[in-house]
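Encoded as structure tokens, the following chain is the form predicted alone, with no partner shown.
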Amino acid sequence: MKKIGAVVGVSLLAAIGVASLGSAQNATLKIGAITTLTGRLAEFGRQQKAGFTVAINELNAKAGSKGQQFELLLEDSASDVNKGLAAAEKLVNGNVGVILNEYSSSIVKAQAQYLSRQKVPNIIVSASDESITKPGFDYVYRINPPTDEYAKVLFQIFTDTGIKSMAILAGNGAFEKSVQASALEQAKLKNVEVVGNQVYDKGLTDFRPILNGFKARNPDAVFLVGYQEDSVAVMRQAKEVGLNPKLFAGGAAGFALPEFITGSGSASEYVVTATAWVPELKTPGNKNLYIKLVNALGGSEPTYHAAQGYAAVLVAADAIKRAGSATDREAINKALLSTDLQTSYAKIKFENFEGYKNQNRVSMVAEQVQKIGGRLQFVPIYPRSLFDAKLLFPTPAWDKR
């Protein structure tokens, strides 16, 4: 397997069962993508890069020798804003027809905003703040739920478990804001009460006061939104404070990767976290992508933003297919308009809806850190219908709370 190149000038070449686009019908199509290689969000950029890997593998193996190649030109942000906006530069002046992009909100709205006003087809992957299509803009294309989707399924389980009470403890970075903002929103429309609502700063490592605070409240509920390394120092902390609700919620981002439980151990067991993505999922051949991922990721399981760059590079490929051109940038906006596309991660068509533009819908399932075996790991739990494994509480006591 050929791997995909970080920074400037490597690529990874895939053939595509397209005929002749553009002049040449040798040269190859180019699709530019930016993603977190490096820098405190490189576990997020280093699940897409096994999603678009094994996408171009798999479009390689249906073109066969004679199909024509496609090119993935993939920058770093190296999970900062400016250097984001710099590689989007590059590929906007490298005559790249679309791009895709990564999971901070924060690094990807500053993207949205500067390749829409280059007119240039930007397909979000990963990123959920819901103001990067709603309002939206002409050129940006989301695969990802927003938030409100995040919050919804984890108020279906608040619901359903009786919970009454809250606290939330996010970060100030738009992703978690937003998340919070959709939790508020769920807790006013399903009369949960909400005893304390804590942002903090990015790089605080020290979580005891807020959650001592937190403790003194009694709330049956605790809903985090941070990413790897917040999420590890939160759960350590409440357990060592003896934080105990009935539930504690994560909104996704760190609460969704393996590493949370590996970093935080036994206090991540019994976590409920939101994720846009299992394998468990009866999507047309999501086992098979399963195991894709696992190799690409050398072993390590995939989460939900994998499955997200697979279908990326497969909606890039379709929209250019059907625009008769990798370079004709009002061609493909055109055909990203009408997508209409069957996937192992889920079915995408991009549409406007709710205050939404160009937005998939797409609804998120909840997962729970369960001891299988003997081994912590992630287990699907909602939305019911879908999946046989029943939510677990710390104590039998729980159930009559």
Contents of the next structure:
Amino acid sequence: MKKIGAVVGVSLLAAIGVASLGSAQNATLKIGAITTLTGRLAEFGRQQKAGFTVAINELNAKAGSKGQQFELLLEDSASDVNKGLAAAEKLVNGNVGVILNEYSSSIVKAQAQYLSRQKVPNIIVSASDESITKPGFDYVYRINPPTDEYAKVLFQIFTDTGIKSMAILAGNGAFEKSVQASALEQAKLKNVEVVGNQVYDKGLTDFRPILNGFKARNPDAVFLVGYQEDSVAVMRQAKEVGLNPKLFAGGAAGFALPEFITGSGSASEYVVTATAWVPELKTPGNKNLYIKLVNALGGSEPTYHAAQGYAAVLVAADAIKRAGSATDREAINKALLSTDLQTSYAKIKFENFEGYKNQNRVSMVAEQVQKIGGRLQFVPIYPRSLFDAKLLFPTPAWDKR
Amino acid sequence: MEFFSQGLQGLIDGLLTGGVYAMIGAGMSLIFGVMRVVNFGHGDFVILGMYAAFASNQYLKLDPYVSLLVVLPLAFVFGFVLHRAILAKLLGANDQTTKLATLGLGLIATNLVLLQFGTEPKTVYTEYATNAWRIPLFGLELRISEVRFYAVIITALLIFGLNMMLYRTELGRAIRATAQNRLGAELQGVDTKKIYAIVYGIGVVLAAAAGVLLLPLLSATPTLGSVFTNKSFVVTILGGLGSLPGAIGGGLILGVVESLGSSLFPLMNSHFGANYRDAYGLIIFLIVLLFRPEGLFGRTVKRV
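Provide the structure of the form predicted together with its partner chain, given the form predicted alone shown above.
Complete assembly follows, chain above in first position.
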């Protein structure tokens, strides 16, 4: 009985979706999108939404009032895998041709699997777990770099500064574990000794035993991977226990948010983090994009998630235009395969390489929290060819600051 | 050597964490001891305390520690009114009813916070939160976090004050009488309904105080409540339900076991790291339940 109810419910939902789309089909071209608008990852969702909005407005302004207008169907995954899947199902049944697939790897992976089974092209915006674009996932495209790029840019710094040993601390989510695995691989490759390697559970708020353990082994670098609340707690406690490596390296996510600096205050200074985009990048139109994103965020600093959200909408719109339809999933899929688009975030082209499938090739940037004019802020430093600012190294001991 | 230094530092950190656990557990234990109500919403009141301190920091620019002066009286009134308005109606009802009622109150509290503040973690930045005293000992350097030390002192003061109140004042006598035999107390002229409301208010005060003391250290998230409810269960049952010294002992033991476990086991095998933290606490919990089901400091009391 339950089963029948579910079937009826789903088909009813589908019918409603088709009906509502049918009446509006001529008016707008629809792009589906899912992100974490609420829940513990809401800050990332806010950033992505700003990027989506800026891109949609730009496209519609360009098309003019007589041209075809784009419309974003935005669903909330509420930072939860099951709610994310429900959101994906809703969009699939709503006859959407292409879906932008959000931020957290744990959530995105499940959605990508589902969407690929349903043969719905989806563009990963910011999730970086490597396995998402490893074969087995058709209809999945990714514009952001996978986690080995996160590790690569930080290990470039390790090599340049002569770091010989490191300790790593990562959360137990899909993203954190993927960065951790990439970092361990890089460590082997670059001959950096791993003296500590710990995983923590979500909700752990006391990192002191781990940090004390690291302190006893005295590593040159401490590599940290975690989301927003963890990044702040880890740095506060590193200061409290007096952990003094030559370098603190953060694997993006929580460490690249403006809230990381406001939450951990002076404890955030000198921390280096990987990030996927900075306003200082000299891509075409990037300065303009930055200004628009700041406006869309009501004055707060945009992060790479916003820039990636912006680019993802442009990629989807480009594919829809070339496919000549916003609902023909096969045609859109074919169009996505031949994407070659320069955006202000990066150049986007989906390729198969090193075991990845439909993965955009883009390298990461590293930035350091530095005090400029008495204010702590992110300063992009790597790759060195792109930026003038220098890495401050080694990190001074806590009691010598 | 590493074992020794890690162990000692782990012990200190564990005692500091345990102090706060003790305070959360004490509130729950008191409520149970007097009212025989298991307060399933206890952790959510800790969260309410955190957010109250966060709000007074945002809007009144109060330091979290100063905000104790504002938050604690409010917490008492809140608990008192809550009991008068809702729980008092359930006096004499069976266990399930009161359990569901407190669980429901906790859910409402969590979701009100969610609506008001959203789900993203909130932090209050204080410069002193990361300061630590350094104590040289046999060539080792041990560190004691200043704020966490003060948190333990405040906990000790609150519990000491509570104990004085229970054993030295007329109100305390009435509370103890109500705990021992409600009908008997009633016959002696004690307004037991009022006593219940006061006790519930005190319980909420202890929970909220723990929340305020934790705010400089942790980020507040509305859904963290269940973590604290679970911890307070473990603490009260370790020490013995309804016993104040038991809650203190249980809190300290839980804090130390968790901290020592996650400090020392990784030295032997890196697989057993901090992700097993909760397991270490629960293993001790199970052992105590097996050999002393009434808790370490608990007594089995027959009620009339």
